[in-house]
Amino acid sequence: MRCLSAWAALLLAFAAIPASAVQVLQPFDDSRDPPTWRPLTDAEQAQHELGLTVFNTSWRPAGAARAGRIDGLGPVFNAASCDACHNNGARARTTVEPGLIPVSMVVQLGGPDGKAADPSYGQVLNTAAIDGFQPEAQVRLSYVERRGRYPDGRPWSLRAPTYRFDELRLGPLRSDTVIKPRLAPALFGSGLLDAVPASAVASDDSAAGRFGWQGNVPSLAAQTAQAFAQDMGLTSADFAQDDCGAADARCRAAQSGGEPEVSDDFLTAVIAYQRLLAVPASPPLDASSEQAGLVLFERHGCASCHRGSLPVSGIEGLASIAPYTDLRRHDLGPGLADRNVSGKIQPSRWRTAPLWGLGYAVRRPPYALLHDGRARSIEEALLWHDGEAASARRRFERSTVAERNRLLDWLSAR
């Protein structure tokens, strides 16, 4: 793909960067201007600024007056800009409260085989539309509170989400359509994750990839092109079809903003912008707190999936990164699993979420955690872990209050 060749060009440029300049973690002094993890050449800086501009651009419908090169939005979509969901490259900044779902959440649709889209609505249920068209649906969220206690008697509370679909323009969803609510993740460090060699994350899971909450997208380039098409209704050379359902003839016949709507230079620049985003550095803990938290993290078994080190290749002066993920997919139990329209639990495997940058989110409320934003805190996110992570959660539950707080403080400093 064109995007992959652009990445190869960037890798060649790394050879000229001194090792001392490669600093993955950077202070985010201005959240509106996230830094890169290494200095840029003049040419790279120009492309970076173009990528930032396109990232922040609100696209317009095809044929809009004076739209220039930024038309083609929709006709149905979820957001008009990348930044609307990934604010300044960060994860969605929202608490995901009851009511209409926020713009930074999309509801993906799947078939019983885990791949096929809904024939009427495509891969994503689009909740917005340009003038002259109607959204595919409105999605309302509510919660059922689940309460319990730690073995020491202290209470905890979790909330389980339920979704209602109103104003379905093309009729009801099929009963076996899988509902997959997804909150926009942070983009920090994406290019570094893309540089982890395949041999370091090899598994028996043939569907495994680097990106997406379920690790089903192979690269950052593919993730970006897919998001343009499915979430914004914008085609590119790497994703030539937007997300009109097979049965939605009017959507499929809508005016185009060009072929492709996102030009090659715009797409390449957006990908390059993301590739070089640094990871926010958190204020350091004192040495004893850092060591005590790490000991608990490893003792509980969290580090078996949230690996503290992964190798990278092709980057001069950088041999490894510490994203706290194995980039593999795991079954986290029925509580976190997707369901179909009829309520049946679907087997679900989740890519281990990187923990780097977690402290940045916690320090900038409002925030929400897990794939659908149900968790209001790191503690809640941890308590949702089940399946392959059940033993780690039980160790956390059986630990003392002081130990639990120590681990949570450590996680808040990642």
Given for the second form:
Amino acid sequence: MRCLSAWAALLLAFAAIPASAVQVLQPFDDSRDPPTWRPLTDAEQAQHELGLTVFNTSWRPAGAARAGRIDGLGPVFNAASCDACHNNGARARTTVEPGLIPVSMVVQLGGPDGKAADPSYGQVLNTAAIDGFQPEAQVRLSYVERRGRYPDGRPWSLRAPTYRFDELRLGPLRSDTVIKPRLAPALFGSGLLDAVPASAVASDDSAAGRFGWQGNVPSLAAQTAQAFAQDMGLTSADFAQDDCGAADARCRAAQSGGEPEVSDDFLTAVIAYQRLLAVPASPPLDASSEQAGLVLFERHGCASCHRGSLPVSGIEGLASIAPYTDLRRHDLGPGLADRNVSGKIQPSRWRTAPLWGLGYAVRRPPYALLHDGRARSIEEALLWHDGEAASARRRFERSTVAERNRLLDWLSAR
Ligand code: HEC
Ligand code: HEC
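Next block, the form predicted together with heme C (HEC), ref. the form predicted alone:
What follows is the entire complex, opening with the chain shown before.
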């Protein structure tokens, strides 16, 4: 009975939110408490606060004193909280420099067929461990600088990364294991990307999902459970195995923090929390700069992938969003492709990176662009575009310096 009336109250409160109150882009006045894209009911507010708390929680090893319901971290992991990588929901707040990779960069491992994990190390090379265990490895990166010139003679410079693995606890990686370095993306607007109907993204691409840099994870819920398991070593009802490799018996036998380690209410709350996060708005450009930038963006062919409008379904008061992505996967050429341990290029398809919220990252350095953070600026990110995006890049390169700057300014205001 009590339960029923609470439900009725929730429905009433929900009905009281006017559809016009939906606002996807919002100023982020306090980065520590990002706004939601619609007002919340009281019940939602409580769940939102729980979700935020779970997001910020540093999980503890199984059996830790007074760890209550937040134990089970590891035994191997990358970071102890979601927030350590997705700072207040934002993309990794770091540059990616030569030396040890930042915490918010995760090296995933792929089998030669693109699916099976490494038998010793699992899906993710975990660079941290709880007391009594050792990390799987340490990853160092170095760059080779590539210099070139625009057709008008102005110079540019890009950095191509290579990765080195030290202290590999269970022996060398197989030479055909694919190295997949990935920097933590922003979570803003994830719930809205989740609400784009499959029919609007459908393609003949069998590996297609919509989350992750390769768009290979089907939903926000799946991505969250996978993050708990693979990046933090925490099991949940949706993902019952943490990331011990099949051959790592000691890791598999480690003490558990409960069955599952992340309880259902925590998992549900952190998913609900992300689902409602708005996208940071940038200060508007003057009307003529806005128009001129958009014309170039369209004329160069950027908008064919970075689509300015996608439909959403199931959200009252919102028919479409402007994420600047088609949520599809594209081959951007060998320069951006993953490589295996012996250096062989693996043809790779990437989800068109959403450009909404880009200005927020650029206004709050440090930041890094592209899936592995190699690009130090928006300009560098554009110059890496090749493969299916080669002609768009060439049109950018051939435009005048004034036009290039106009487009870059426009992009920094997304
Ligand atoms: C060690 C760093 C790290 C931790 C901890 C981490 N993530 Fe991530 N997250 C990443 C990386 C890296 C990616 C990109 C993965 C990929 O491209 O396959 C990602 C991707 C995501 C995405 C997909 C976003 C998109 O648009 O594609 C979501 C959602 C997400 N993480 C949520 C979470 C949540 C919730 C937690 C905590 C339970 C969490 N993450 C913990 C690093 C991390
Ligand atoms: C064929 C599809 C395609 C076209 C055309 C294209 N892009 Fe992209 N864009 C992508 C993909 C895919 C990525 C992610 C690549 C990666 O991370 O390795 C990306 C990444 C980016 C990024 C970095 C975003 C981030 O979060 O790191 C920017 C900025 C960008 N594109 C702008 C442009 C502009 C401007 C144009 C036109 C000159 C353009 N793109 C044309 C597919 C495309």
